[in-house]
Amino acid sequence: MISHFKKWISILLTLTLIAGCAPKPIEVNEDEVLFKKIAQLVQAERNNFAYVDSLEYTLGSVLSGGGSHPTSNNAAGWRNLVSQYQKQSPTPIIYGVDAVHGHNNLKGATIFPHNIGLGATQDEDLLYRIGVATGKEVSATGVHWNFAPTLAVAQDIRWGRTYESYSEDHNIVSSLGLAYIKGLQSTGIAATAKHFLADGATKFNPDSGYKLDQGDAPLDEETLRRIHLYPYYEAIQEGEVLTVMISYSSINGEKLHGSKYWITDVLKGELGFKGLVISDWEAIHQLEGSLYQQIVQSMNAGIDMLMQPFNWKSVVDTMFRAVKNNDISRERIDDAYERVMYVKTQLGLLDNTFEMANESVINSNEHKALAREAVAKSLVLLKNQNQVLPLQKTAKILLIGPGIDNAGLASGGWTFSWQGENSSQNLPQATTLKKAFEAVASAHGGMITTDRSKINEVDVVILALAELPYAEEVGDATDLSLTGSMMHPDNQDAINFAKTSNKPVVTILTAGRPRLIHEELKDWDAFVMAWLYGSEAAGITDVLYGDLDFTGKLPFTWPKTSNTDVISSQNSQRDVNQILFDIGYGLKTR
């Protein structure tokens, strides 16, 4: 039957040619092709982009914002979520998440220390392995793109995103960021170098309500290039990072999302970046003018994909109109489209070779051990009077303070939800500080209690102080005291009790930046900075009990006052009188 069909087709074609009427070529609708290309340059949030929308608007990407996850927040739920988009869309989408310290939107994932803690390790091999582990857990959920790492070189720790920065030193940021990128991308997941450029160099401005996040960096170009551009050069030249995200902030009053000089001339031209440049969440709306003007300016500046979680349909339609009006050239659209396709090709999305890891990797024993190692290496010992550390494993210990049994406080922002969690409820996989101490004491005949009435029975008090979780501008702080901006309200009561206990006091601070301890330090026998350490508190007890020694070094200068814009080691006008501990400081116990 098939051979007869082919025969008749052949005869009909021959007769058509004899009649001089060759088959008409398929007509290409150029406007339809343009519209589909433009749709590839827009990213929507999953809650605002239904599967059926992808039939009419073949968007290039979908993301889960902070805390956005499928109803079934497990590997199967995530895979089903992503696969539904792929089945509906003629061109495979690239799905992105903020897995900034592990796959932190996924319930049960391994939560690694935030970048500031990893900066204290200065361990490139560790960062590579964390990149690999994070990539595997992201891959196991079918996700392709991670909006990490942050390459900000934070210069003022009052910034609400300080914990996302590895260090105030651009060399540390560069080496650790590069190692993480290489590890992550080795698993087939796209990394994102962010936020371009100088997001960590903004200044407090009284006229803007002392706003640091999304603020302005008033710097000369030599400083910008030497300190803040350097990590991007390494990420592109050595790490071949696939994507770059633009910063909300400004440089000398010019919004980065509208800067053709920094995006096209420097990033794509001088640095030779060949991947895709994406905007931050609705960031183009901080440019002046109408939506039309914002799209024209940002696209002409060199942005290739617009992160528009809510109004993505209007953005596609408006960009199409701007191209038809010649306010955005077709060459610019073609360039952006080719960059998006380049990344999708590198990830194996166009030829269906993207490989998902087995879901057994999620919070595997190997990854838990890696997170525990990272915690141990991130701890910085800043005081150890009378060698109170290491602790005896048979010791009787009183645990006090808000940080003793709360995985949410230990993990900070960008954990399960955008602003983080105030409890352990959504972090069932976590080992809290209390559980870690109890495990050691149980195995060696020690005693752990949280009952303050037993103060006369214990050998030592562990004072666990903590910040409340926060993310982005919510964390901008003017008061860095232990009871100041974003600090837990129960800190003061615990501090007062420890001071009058007449017992040796070992203080552990869980926070996303240094805090003012100048006055309180004299009342403590030992002081340990634990940063935002994540889900494996056993890394703390490994060091406090002496199985491992302290190796962490301060990645940021520790202040005496809240005037922290004058203490960075990168500041040519540095005020040493404002410094309590210098960057790089850290003690050992043996």
Given for the second form:
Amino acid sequence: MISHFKKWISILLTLTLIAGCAPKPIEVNEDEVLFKKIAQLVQAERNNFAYVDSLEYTLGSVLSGGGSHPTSNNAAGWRNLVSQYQKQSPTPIIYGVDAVHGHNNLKGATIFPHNIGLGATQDEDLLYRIGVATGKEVSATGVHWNFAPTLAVAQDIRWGRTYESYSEDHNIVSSLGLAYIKGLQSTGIAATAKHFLADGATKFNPDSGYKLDQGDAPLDEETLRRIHLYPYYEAIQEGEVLTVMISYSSINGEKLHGSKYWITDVLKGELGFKGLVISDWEAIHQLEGSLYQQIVQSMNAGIDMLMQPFNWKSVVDTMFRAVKNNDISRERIDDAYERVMYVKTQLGLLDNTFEMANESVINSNEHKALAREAVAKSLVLLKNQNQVLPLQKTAKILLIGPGIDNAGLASGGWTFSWQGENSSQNLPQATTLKKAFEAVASAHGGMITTDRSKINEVDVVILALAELPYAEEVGDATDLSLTGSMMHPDNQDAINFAKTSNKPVVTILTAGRPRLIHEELKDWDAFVMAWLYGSEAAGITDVLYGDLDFTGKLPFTWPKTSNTDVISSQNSQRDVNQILFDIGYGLKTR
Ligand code: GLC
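So the form predicted alone is up there; where is the form predicted together with ligand GLC?
Now the full complex is given, and it begins with the chain already shown.
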């Protein structure tokens, strides 16, 4: 009996021991899982998110705002910046920048023409190659995500972001934007179709404080779909674009950042967008109500990630509260989380297969040649009387005006800094117009001078006019004359000197949009629109001296009025009396 008893006791003890050692089922703290999921739906700006912060707040993404670069602004400095976050983050972050005309935050990068100039090329293959080159320079710095291209179909060139638009014609925007997206994403970098929807259709409305940027687009749905939605359809269906950024602006008074119809029903539903939708910089703060209400409205509208550069911690905490209160459903959080993970998977971030290009690609000879080709193809010749162009390479030339030797003016906004530069100081890689002319003259026995006292010795005057650099709402204009909004103060003096020079005058305008020239044009023998051409001015002299001919065509209608919401070719009520040159116009020299 006892032995039986002893046996059962020993069995019981053994079982108790085993049970006591058995690993306790991990108590899955549901709230912890939810909190970490929500953190993946928030993006902070690098200056406000220390590496150590990511131990508690495992954010999904970090960005560099315009001009926000590491102390060592080179490939190694950028790679170190990103890798420090990766080391700390349990889930790899996705790092984003605005490389809107080359990797423009990176010192020494190739600076391509801004989109408006590329719109003049109407060359899809060129845009694909620029997408590839940009993607390689971005990936060489360890960055994963480019907030480009802008797919705005800008209708009023007084808008400060007109130069980020390829054209007023949605077909040009769609074909070039798609080519760029395919090129960029072929290098393993995520593209961003932005800013959804109709950011370029806002009206210059005195009631909205004359705001164009982030203003309101009072449009019927047929026009919205035919013109402004069309580029997104192509970008998603053909380009499989990985991300979409929402516009600050409104449609018929409804803020896009709160529009469930346009984001969930149309973008995700009708167009079948499978990637992630990101808000713009603190854009949800423009929605009605408290931060809690702004987060609820924007997330329930279908936004998947909130770009909250500064208050990312309170955004995570508040979103967590909103989910616990069932003001945001868990299904919505899961959908957003899965989309973020989808993009990270596509980029190879989760299985550590993201490949960085070799840093030798940065401003390589190949990329410089590509930018030079793009500049040449972007130029539009609008006047050439007495065949003053092409120039002789032996010609004696006087260069005057603010645009002759300033890489900052040539590049415009989003270049090294958010608002751009008014000098060549931070753009040592650039060839300015003066350098380009000097290279040709020195090789062919020509003479280049900027000394106005030599006016009687020269054959021709190059009058290089320019806008000051600007980005976003800073560039909103009311006066488009050559001495109006955002024009360089030295333009008028140069215009006056050229007028009294008794020499042939070739005017080159460096600007992010057409300006009013119909008064001054009669005093010029030739007029060339160079847009914001970037770091390779040799593309201009290639054409001015006749090695290449002009091929560029206007991507925007050229006005004779500053009231430019009446001239777009997309406007059925356009006033043809206010048009100087129509979209598609451009001369050749032979
Ligand atoms: C800006 C712009 C957007 C840019 C973002 C991040 O406000 O609207 O185009 O991608 O912030 O820099």
